[in-house]
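Below sits a lone chain in structure tokens, taken as the form predicted alone.
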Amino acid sequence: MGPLVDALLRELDGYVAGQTLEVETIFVGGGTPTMLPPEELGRLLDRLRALARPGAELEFTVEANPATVTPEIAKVLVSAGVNRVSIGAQSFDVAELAVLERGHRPVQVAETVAVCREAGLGCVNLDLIFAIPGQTLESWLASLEQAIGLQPEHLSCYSLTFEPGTRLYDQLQAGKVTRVDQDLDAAMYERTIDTLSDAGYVHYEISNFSRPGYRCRHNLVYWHNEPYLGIGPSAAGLVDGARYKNVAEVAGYTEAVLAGRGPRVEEERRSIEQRARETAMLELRLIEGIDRRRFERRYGQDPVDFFSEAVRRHCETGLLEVTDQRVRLTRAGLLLADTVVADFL
């Protein structure tokens, strides 16, 4: 793992050389960084922590799979200034975890949360997935209740997507698994909203819920389409108006960076119109929707006028609502967000 960390730090140093970054959020994930040896993980996190703006209330998140956060790893996280851990629980049902090919046992989620708490990590997120093949409404609600019982500050609840190139997608194509019925998928989502609201969580993004004061600031950067720096294999970023993506394979990434070559395999500069449409698409994911005044300051036009036909059509169908301040999805619109968003793009 040493060469990978060497490459990550070299790519990072290439970005920060000669300039001052005012970093306020850091998110280490897209894999399982807690599987790194403690000394390598600490080397990476310490370097990232040094980028923080002096005096900033840094939000520093690390992703982890259950059972990968030992007391030693938790100590490394705390020592480096990490204050938020995102744990990939996914489900508390053994059969559902098997469908997802997750190697942990449900009890290990609680054990991992306990280790994090004991080390002093003050914010825990749990990732959960619903609409898993074979899942019932009852089994989903049971997982949700077990997650709530662990008292996380944040919950991310995603409807399962079948991504091309994954084993689960291949199984779907081969008829070995079946998608959950759309009505059941919708029922699971609506019950999620109501259950978490009753438990004191604020629904602030289509799939994200938090205790008051614990919204994920890092993800809000994405949803407001603001600049962010991405480093590492398969990392994406938005810097100086250019959206880019790095080579996906770890070996290819490491070799390229350590050989002095750039790791980017895609790069695109968007026109103002493209950026405006992309921003609207992302901000519609937020429960508060698009701030009309903020959008107009950024792009020179009220979104109600910019997207007049899409706004009119979806207001008539009850999927959108417009106030003096905002354009946002209705409760019904949340269930059909992809359909609405497509018209804004």
Given for the second form:
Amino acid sequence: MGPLVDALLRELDGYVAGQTLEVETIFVGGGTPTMLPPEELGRLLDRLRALARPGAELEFTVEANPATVTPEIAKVLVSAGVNRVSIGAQSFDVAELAVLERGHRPVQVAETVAVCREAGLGCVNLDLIFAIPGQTLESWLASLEQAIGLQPEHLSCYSLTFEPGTRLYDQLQAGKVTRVDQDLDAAMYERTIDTLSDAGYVHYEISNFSRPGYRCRHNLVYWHNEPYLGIGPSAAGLVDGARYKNVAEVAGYTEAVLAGRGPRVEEERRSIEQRARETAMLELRLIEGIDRRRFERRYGQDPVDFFSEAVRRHCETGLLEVTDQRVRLTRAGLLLADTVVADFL
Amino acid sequence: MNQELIRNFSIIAHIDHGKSTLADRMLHRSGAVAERDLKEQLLDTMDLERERGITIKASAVTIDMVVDGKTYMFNLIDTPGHVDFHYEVDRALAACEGALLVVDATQGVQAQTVANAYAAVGNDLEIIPVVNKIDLAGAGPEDTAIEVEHVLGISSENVQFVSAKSGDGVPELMKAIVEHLPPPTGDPDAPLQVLIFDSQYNDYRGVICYVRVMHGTLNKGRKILLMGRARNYMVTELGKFRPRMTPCDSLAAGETGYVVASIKTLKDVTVGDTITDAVHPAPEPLPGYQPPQLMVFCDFYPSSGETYNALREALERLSLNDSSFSYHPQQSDALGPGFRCGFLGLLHMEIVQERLERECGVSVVQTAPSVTYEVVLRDGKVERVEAAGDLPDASHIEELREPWVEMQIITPAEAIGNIMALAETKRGEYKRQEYISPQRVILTYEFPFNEILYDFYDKLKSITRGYGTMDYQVTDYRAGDLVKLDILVNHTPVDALSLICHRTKADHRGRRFLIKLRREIGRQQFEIRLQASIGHKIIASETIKPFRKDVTAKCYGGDVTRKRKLLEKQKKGKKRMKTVGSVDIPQKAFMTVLEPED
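We have the form predicted alone; now please give the form predicted in complex with its partner chain.
Complete assembly follows, chain above in first position.
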């Protein structure tokens, strides 16, 4: 693990050199940073913490799989200034976890949450997945209730995506697992929105819910199409108007960076019009939608005019609504967001 | 050249019975091609003439063959192997005096053996049966010879036994050609009559005509007349394929070769036409000329990403070197402007569609192919209709006639029951059955062409475990109880989806078709109603529920580019579709009518 952290810090140095970044949020993701040996993790987090704008109310998140957060790790996190932990709970059903090939037992989610609370981590997010092959509406709602019972400040509820390159995708292609029926998927999603709203969570993005005041500021940066730095294997970033992506393999990444070569494998600079379209694509994911004034300030045109054809079409179909302030998806539109958003591209 | 020393013949055979191997063997034996150049199937692939990137198919090769100390000129005339090209086969045979009928000793007489033999007999050709592959394990040369005699009435005394692969028996075959096949008998001093039996387009020379001089002598520089088209040209080059194009000054009666005469496009030349002298024309053309009979029609429309003009240009380009398909503008209510195209058969249609996409890079939406129907109107007029969408209103129709074919099926005897059952489902009419041998049978049936167009061959292959073979020819038009089946999408008839079928099959066909359409169209933003109707009567309906959910759950770690590209890809996927009303209909849906029925 030593060389990886060396490489991460080396890549970071390249961005920091000669300027102050003054970051507002930090997100250490990729599933299992908590698998790092405590001293290595501490070395990385301390260095990241130092990037924060002095006096900023830093949001500092670390992702963790259940059962990887020991009290010792939790202490490292807190002492490095981490104040938010995102736990990959996924499901509270043993069979469903097996389909997802997750190694933890359901009870370990509660244990992990307890360890984090004990250590003083003030904001806990749980990642959950629905529409798992074999899952019923009842079993999903049961998982959701268990999650609510742990009183997280934030919940991300994702409908399962079959990603090419994963085993689950191959199994789907081979006919060994079956996709959940579209109507059931939709019912699960709608019940999720209702259940979490009743439990006092605010639905603020297609798949994200939080207690008031606990929206994930880091993810909001993505959704508002604002700049962010991405460090590490497979990381993506948006810096100075250019999007880039790093090589995915850890070994390839480490080797490239330590050899003094850049780890980027993709780079693209987008025109102002393309950026405007991307912003619409991203902000429509937010329940509050596109802020018309803000969009006009950024791109020089009201989105209602900029996307007049798409706006007209989808207002007619009832998937989109326009208010004085905003352009946003309706409740029906949330379920068909890709159909709508495609017309904004 | 002394006509006594010329032999014009075709090698005819069922597919894979060794026609090309035998031709290659003869080329090699004559010294026209060295052993090291003797690539497999030389006559078929012909990459010899790849001058400037243009391949010229050599369907007529001239070789010198020494037999008993005398040098003979052998002209080998190739024939197309597929049932779509019967007329072309017939014209190629008309250029010959004889034919070698090649039969595989491991397979015996097959359907195209019979069809080709009949075509040769029809052209008064002398036939030498050649039993090939005698060196293979499992070969039954004697039995095969008996089958030939039994089925075709060709005496087994004349049968030649060869292995084209090893060369065994080939010298004896050369001798038999000289002894049994008659030399040509044309009069070199009579008015010029030259048969065009094939043609090819070359970017540099224009059209190259493959010809047989029947009477008279053709010289370089001659002014010629194409009698079918009544157009004059000047011969700029003529020669023979040896197998490279080898120019010469004249071709006399009895000889074959090629003619180049500044003919711009293949549209100006029709296979079967007669070339004569423009100044002293022959009183009449050679018999047997027919314009190409287009049997199968379908429409091509530009798919969403393409333009009408791009499609038109691609069709123009293709027609430069395939004159046998037709196209003319067609306006569809549902699909907009496109082209109605006619083909010799289904294979021909598939070839053209594939070349459009592969060579011209134009993607098309293709409608299901249709045979041509004859419509007798109430006022007595008779019209030809190439697509169901063009049928006049039923109240104006007195009678609807469809083309019928006569089909020969050769099959192992144990499959007869299954074939009869299949024929029943296809409205087949049994004519007769003849035993070729105790194990094998020729069945003769008549079918409506429409019924056997799509999946008959595949089904025959499957119920005979690959042993059944078939061949057919369109014979006539017969009145039938035919109806037009309309397909409505959200209550709007889609002309490109309608079809003509027999009344007794309409219900089943309509129901099956809608189920397949439902699957192809898939869920979309709104509920979609599909209906099948005859006239105003709805005979089947299906509903496609709208999309319930279409949303990417997660924006992975800020990888916005990836998300955007996924959405763009989805959007692009819609381009191979046609939008009818607000419904996106994928290309495949227009072809589902062709899928085998269960």
